[in-house]
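Take a look at this one chain, the form predicted on its own, written out in structure tokens.
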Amino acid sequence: MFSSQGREEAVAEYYRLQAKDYHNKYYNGDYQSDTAGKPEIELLRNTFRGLDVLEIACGTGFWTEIAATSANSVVATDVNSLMIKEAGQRLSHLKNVSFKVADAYYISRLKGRFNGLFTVLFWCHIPRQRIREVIMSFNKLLEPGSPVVVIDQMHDSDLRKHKSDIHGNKLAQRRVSNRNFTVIKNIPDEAQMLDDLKNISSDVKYSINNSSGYWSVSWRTV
């Protein structure tokens, strides 16, 4: 049985084993069309004008690319160093970025004050047991009344095969660089969520978009 922080851990290796492919993977390089259509989009923009945000679990930058277009400045994070180094290549032209490797679950270490945060396509991998826990560390890096983004898939391709383990996180079976990996891939419904925000949060929002296969939440910080 793995404990919380072998979960962790697996979560973080099978995204390192990916670095180097995971942009082309996923994206299609083609920036009007990955964000054509899509609310997530909007929401972002829309929501971090102006303000100094802080991102969770950067990946190689395709969404902070979108966060800085309005964003006064965005510090984007990320646990795998090599995925920082991707995202620092791709968006090098961006002098309101900066990037720099550090542990989500660790994220109140962070030297830094900001008034916004955002995190897309993380929050399915957080252990059910530790998301209080991460929330509010969250809210020691951000002022009062900051808004806060998550945004997440609605649907997993084997949604079906996941098993649970006892705290009821949702079991994947992953195969990267001839490894097998097995990560948490949890999608929480609102009554979920709201639970989860429950006295640590104001101003909660909940949507979903079947066009697009992403949920989002947002909330303010108290």
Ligand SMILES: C[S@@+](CC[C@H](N)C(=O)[O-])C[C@H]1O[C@@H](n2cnc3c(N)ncnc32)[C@H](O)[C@@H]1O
Second form
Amino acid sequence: MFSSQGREEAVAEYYRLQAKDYHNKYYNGDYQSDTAGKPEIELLRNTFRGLDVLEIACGTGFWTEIAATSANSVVATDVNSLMIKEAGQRLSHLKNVSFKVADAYYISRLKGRFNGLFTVLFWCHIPRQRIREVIMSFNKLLEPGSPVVVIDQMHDSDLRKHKSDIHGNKLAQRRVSNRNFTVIKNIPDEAQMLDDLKNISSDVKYSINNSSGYWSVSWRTV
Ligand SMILES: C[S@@+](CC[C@H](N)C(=O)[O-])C[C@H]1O[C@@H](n2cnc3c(N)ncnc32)[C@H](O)[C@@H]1O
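Please give the corresponding structure for the form predicted together with the ligand, as opposed to the form predicted on its own shown earlier.
Every chain and every other molecule in the complex is listed next, the one we just looked at coming first.
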């Protein structure tokens, strides 16, 4: 059996192996079709207008680019230097975006002070037993009253096959580059998120968007 630490590393490695192909696999490269029917685009733009924003697990920077259209600045981070390289090349024209290799579980080591934070398609991979610790470490990097937005998927192709571990994490089996991975794939509902954010946040809003297939939650730091 893997330790919780092993699960986090498995997720990082699973994406490292996909870094080169990730963007073409998940995005069309055509702005209109990539953004169509996604209310999350406006959520990011409206929430972070004029702010200095930290992004966690930016991947190849699809959402970085969206946030950068209204934010004052975006520091986009990812644990995988290959992802950062891809994102940096794609978005080199954006003067208000910078990139840093940083592990979300050690984000407090990052220098800088921000007044906004978001992460897309990463929350599902955080072990349930570390959620509060992660939220608190994000909040610590932010000025009080800063908005935080988390966006993730409502569905998974093989949801019914997922097993559970003793912490209540859902475990999905994945194969990439001829290697098998067991990857945490949690989809928290509103009650779960409210509980996770209890006493460490204000103004919590959870929503499910059937058109895009994403759920999102936003809060303000206290
Ligand atoms: C599903 S991808 C999402 C990428 C991007 N946010 C998007 O929506 O296109 C998950 C990302 O999480 C990153 N990641 C995995 N473990 C991480 C960690 N411990 N800290 C920071 N990023 C991590 C991966 O490298 C990958 O880029």
